[in-house]
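Single chain ahead, written as structure tokens, the form predicted alone.
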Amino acid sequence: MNKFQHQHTAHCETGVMSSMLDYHGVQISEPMALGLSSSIAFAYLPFIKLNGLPLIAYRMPPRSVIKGLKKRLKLNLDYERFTDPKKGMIALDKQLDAGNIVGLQTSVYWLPYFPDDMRFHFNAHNLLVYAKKNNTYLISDPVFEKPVSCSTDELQKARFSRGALAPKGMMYFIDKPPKPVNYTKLIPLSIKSSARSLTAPIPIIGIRGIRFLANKLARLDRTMPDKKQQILFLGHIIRMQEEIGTGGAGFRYMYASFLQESATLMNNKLLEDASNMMTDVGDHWRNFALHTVKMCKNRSHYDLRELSKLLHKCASEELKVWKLLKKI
């Protein structure tokens, strides 16, 4: 095992299982985990609610990178719940003094070190605990630059916190040093899967979900006549994309820079042309976000069809992009 680092990364599920990779020996950079563990997607799900507004997800589920990489690259990685709070936090005591470090599932909320403008209740965010001094853990907060603590009263409360995607003390680790990584046969798997994900004829899912959104905007004064709802559900759609992990555009950048280093790695033309085309893709999230933005603070000219417009095109542009690696 490897002295451990702190990595400071743009997503918490990702960051961390990066981190526990090179801790373990096996460097794998962030945009690498997304990519292998195939974590892109789109989802809009009216049948889900968050605070009443629509679920909308520009990523696989969360976990869905931790045990996306378990399965592609065959991890010892063992996972633990518990009913009681106290043993759960033996638990993690146990393996930390075995000098190993430890993933958990937390409650963003109930994590004192989050500034008060940046808590909110959502339990699956993941973070590593590589060390405990006294009654103080040492964390490894991905989504922070520098390295955080937390007691342990207060990080009880973050890992057995209740609600939507209680984590019930949920924590992982490595207990066998993995193997080396078969980037030539796990790569196009991987792209593979994702592509069939965002191309599946399913109406709310991929880019039929995407343009199921933009069809909605064009339609929203009609669904929704209350301005002030319509701009509650713009910042929504706004909030999941940019704020919620890294969101849409930032997921999109991400899986570029991981289309990159897999060009390198095998020497692709075909990939790193998809590198680039994916970059522009998330410069039309970028984009339909800032028009959003400025359309709901009154900034610009208040036009559904032109956002849903701007949203067609994420969908049209995307959707090169999946077509080109289908035929990796």
The other form holds:
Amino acid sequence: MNKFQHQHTAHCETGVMSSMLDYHGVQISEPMALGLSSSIAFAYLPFIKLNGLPLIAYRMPPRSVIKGLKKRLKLNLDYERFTDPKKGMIALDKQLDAGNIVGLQTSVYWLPYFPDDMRFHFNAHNLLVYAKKNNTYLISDPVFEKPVSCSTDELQKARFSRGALAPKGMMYFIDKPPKPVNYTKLIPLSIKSSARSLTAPIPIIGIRGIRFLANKLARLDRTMPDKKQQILFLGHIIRMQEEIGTGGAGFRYMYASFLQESATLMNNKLLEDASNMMTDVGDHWRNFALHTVKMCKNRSHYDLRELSKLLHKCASEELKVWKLLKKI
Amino acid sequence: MKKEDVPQDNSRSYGGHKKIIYATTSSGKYEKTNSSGWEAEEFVTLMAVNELETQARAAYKHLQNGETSPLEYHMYNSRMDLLGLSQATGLFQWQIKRHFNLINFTNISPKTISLYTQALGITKMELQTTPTRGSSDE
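Next block, the form predicted together with the partner chain, ref. the form predicted alone:
The complete assembly is shown below, putting the previous chain first.
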């Protein structure tokens, strides 16, 4: 038996990488995985639709945590994808037989252990398989408190679901034990990278992306006259921010936690201040969510301009943090 | 956010599970904190679930009235839409729409049927018959 320890985390991809590295002897917390891979972000992508609504992301695209950590920590991490589901399952078994643990990209919808209200067609979920017993896979799904399990058929279905972001059986695992992490080098490097992308001069990305969405809200009455459609759109923003396992406030609290951990590791006052400021930014995002939902529930206070202002406030507060972090 | 301010609203959408929120202790240190739900989040989740449910119910009406084939209902019942089913099957949206028509539906090739059954996770029998809907019909 291996010494694998299940870990309950906020987000799937950061959680999988944190647990996998832990198993291979490198202790990296979930916030550290988010921070070192520079995966915090904001993007408003109107040309990618989820159930007819634009994609709003609070982090970099799927797999960027894995790729980011692989690059920064120089991990011997292998990815494999398959066209033949059978081969994909055999390859998984082979790794498990060798005593390795394996990360998988799957659909959420086809995993039998998800509560009904959380089952949506989302293809970029991540989980860890740590053993197989009599045709049942023992799974550490980081967004669940306890380990779960899944039959061969069900897991195969989830790994090979088709559609947007199709996983194509994607599996990843670490071959050789990783080297210890050089925090003093990597922390400033990864923070600078995030600060750059969050303040990038692209209208739908980072701080400008938040402002873009805020401006869109202010004139939503003209572009989306149907009230019902508006409410669905507002609800969608909040779902992307809170429901999709972000640790609260669209990863902002998790990032504040990363900054705090970094401040201690590097004994750095600037990082400590930035962490406190990022916590306040998170509180602004939660406040925006709360007000939005209140307006959706009680239409008498419905005021899109007010929401737009709150979102602009998030943008300006967050900009201050990233400007400060650029100085590191 | 402080640990004691982390909402514990026992949300239905969590199905009895807990999620992790990063929050600070009284001394300002971040810790993973369990949350049993947040009312605001639950509201938007259930709104999305209800929207899908409404679509499925409307499609069931169409089916009962003999206006469409069972495909439309099964699509929405699997929480998909035209775009999603199109991406999952590799068929064009207009092809799928054609198959909503009862007459066209009876003429689908076995190969296309299997595309649908795989994408929707149902058997051929289920796809071709009118299902009975339970208590959620009200």
